[in-house]
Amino acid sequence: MIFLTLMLSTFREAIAKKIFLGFFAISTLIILIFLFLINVDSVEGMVNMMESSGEEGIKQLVIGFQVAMINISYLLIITFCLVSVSSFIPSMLEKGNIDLLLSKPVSRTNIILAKFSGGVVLIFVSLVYLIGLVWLILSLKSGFWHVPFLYSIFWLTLSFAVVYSLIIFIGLVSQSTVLSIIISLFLVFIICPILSVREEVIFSLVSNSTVQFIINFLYYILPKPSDINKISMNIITGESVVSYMPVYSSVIFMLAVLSVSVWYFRKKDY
């Protein structure tokens, strides 16, 4: 019961800071733009052309729209959502807030896990609204009900959860919202994408075995949100997934970082 109350407090904080409202507004705008795009004459003509080529043509068009929506949703989560939730831990640690929180009969472990769970559920609900409505609109418009598109809700939520666990740790150690934002965005937009193409790009330029080992080591221990997003798109397009290693290693990273965060919060004297 106390754990649920702490989770609900995260929702209340998101509502008070207009985070949930902001995501809802942006998602609604994307849906409206999407509705406009699929109803313009050029797209209507494309739909008619695809219909003339049969069910396969409609399927390709719908999947193309869905892949574009996944890319948009991924950028939306990484930019808006991660920036928004970066303030949750630093604001909790402010003098007065942390004193009141620790005075309650609740373990510090539950506090961290509730903050994490609340943020993840918040994003999951938001994605159900965004992707669920887009899926419904596309399905009604085309008559092609492509269920694998809905699986991306879980993949995108996982991508968020993995990076959010790191934000929680950075927030606990630094108590800085700005630092949490900078590190998480730098990791997701620069480090992780570069490491994911290490074999195709970096190793063709760097032949030193020691450097290659270090780069590989960093790739395997760090989260892989961009690779998880690629897995999601492969599932949507029907392509085979070569390996789920990015998922397993990212989950291990998330659990390890959360464990360290709990340990640090429990030993810290506020």
Given for the second form:
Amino acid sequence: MIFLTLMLSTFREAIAKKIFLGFFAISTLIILIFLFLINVDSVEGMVNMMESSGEEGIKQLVIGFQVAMINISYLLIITFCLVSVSSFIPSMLEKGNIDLLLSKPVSRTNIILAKFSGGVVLIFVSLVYLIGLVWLILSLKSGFWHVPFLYSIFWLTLSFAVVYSLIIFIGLVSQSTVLSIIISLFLVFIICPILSVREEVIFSLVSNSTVQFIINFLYYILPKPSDINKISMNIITGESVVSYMPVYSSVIFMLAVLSVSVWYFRKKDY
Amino acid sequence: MPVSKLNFMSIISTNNLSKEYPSKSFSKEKILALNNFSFEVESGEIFGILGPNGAGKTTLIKILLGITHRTKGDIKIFDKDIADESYKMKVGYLPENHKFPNYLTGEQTLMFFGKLSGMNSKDADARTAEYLKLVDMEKWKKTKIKKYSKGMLQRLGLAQSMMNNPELIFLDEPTDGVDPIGRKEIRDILINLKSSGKTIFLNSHLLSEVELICDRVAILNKGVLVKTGRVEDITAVTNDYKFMTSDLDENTLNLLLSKYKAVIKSRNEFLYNSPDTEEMNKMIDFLRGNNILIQSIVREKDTLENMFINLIEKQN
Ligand SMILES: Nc1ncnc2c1ncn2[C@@H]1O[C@H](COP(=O)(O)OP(=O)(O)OP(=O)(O)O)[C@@H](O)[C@H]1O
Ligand SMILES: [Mg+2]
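Since the one above is the form predicted on its own, can you give the form predicted together with its partner chain too?
All chains and molecules follow, beginning with the one already shown.
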């Protein structure tokens, strides 16, 4: 009960900070653009394609749309989500607020877990709205109900959760919203993509085996949201997924960072 | 064992409690915020903790509530070590400079913290209405907290600390920023709480106020317990007597000054100091002999404030 109250307070905070409104606006914009594209196509290209390649053509088109959608979500939504939640911990830690919270009969471990699960459920609900609605529109328009697209709600939420655990840790240690945003965006959009193509790009430039070892090591211990995103696209297009290692190792990273966060929070004086 | 100890259960007891904060800079040594602090708070009393800025009062409250961790020592609340956090169900707290999420209204704030204290929605709802009325904040309940004045926030904070019907309430500067009428109202609320059997742990700089409501006080300076005791024992009576009389003539005035070392305040009032009852009665005979009417004799008390200032100045 207390845990639930704390978790739901994340929602209230999100509403108060207009995060839901922002997400709703962005989502609706994306959906409108999709509707527009679909209608343009249906007038010109789609009719032609239907005639030339039949049902298969429509399926390809739908999948193409869905892959594009995931890429947009990954960029826009993950950025938006990370920026939105990064103030949760620093604002909780403000003097006069954290004192009161810690005087309540709720353990410090549960406070962290409630904040974490609150943020994850928040993003999950938002993604259900966005991806679910796009799926519904595409399916109704095309008659092709491609369920694997819906799985990406789960994959995007997972990518978010992994990085959110790091945001919580940085927030706890630094009490700084800006630092949390910078580090998490840097990780998601610079470090992770580079590490994920290390074999093709970096290793062709650097042949030193020690450096290669360090880079490999970093790749394996750091979370891999861009690889998870690739897996989610493979599932939509029906290509076989080479390895689920990025998923396992990211989840391990998340659990490790959460444990360290809890340990740090438990021993700290406020 | 004193009789009072037999009748009253101690609700808080600490033994050799110490707290060291790591120093901010490398050169300085650690800050010893509490140094071997041992004391007890008994059930049903209003206990005041006094001390200059930085004495360690807030630190003590935070340690008792598990917000800050002790460096060493034993702490028992409701007869159990505070490592067992279940006591927090029966405790209320008003932090110094509290800061509620400012997007909530007054009503939502009480509901939220009530539920965080383990209340169900129905109870929280009922008590929210009751306590908003008690602290006179009913008409502001739908207003966002960010629009509240300091005194309004303080009233809401006090209501918050009572939401879960706690046995023990910690108040860190509860009347800070509240106007004189509000302070009187808060004192009345506290006295009411006491009469319904609650224990109150109060931290305040307003010594005149502490004197009015506290049963016992502890004085803390630089982390050390300097003095503890009942307010009336600490503010012991002096040997100063204030006399109010009919008009004093020149002759009597001069004799009072020279012979009895009185301090003349006006034609009708003077202060007289003597530890000896015999002496004083001789002086009274002298007054009566000169046909002076005595209207009142009041034995002066040392204020808590005087005692406090003398004590701390002696220490430093
Ligand atoms: N988090 C902290 N880290 C380091 N030192 C601290 C911390 N909190 C308090 N102190 C130090 O501990 C000492 C006691 O502080 P505390 O806040 O308990 O004083 P106080 O008696 O409540 O003072 P005031 O009357 O001003 O509220 C001070 O020297 C203060 O600098
Ligand atoms: Mg203080």
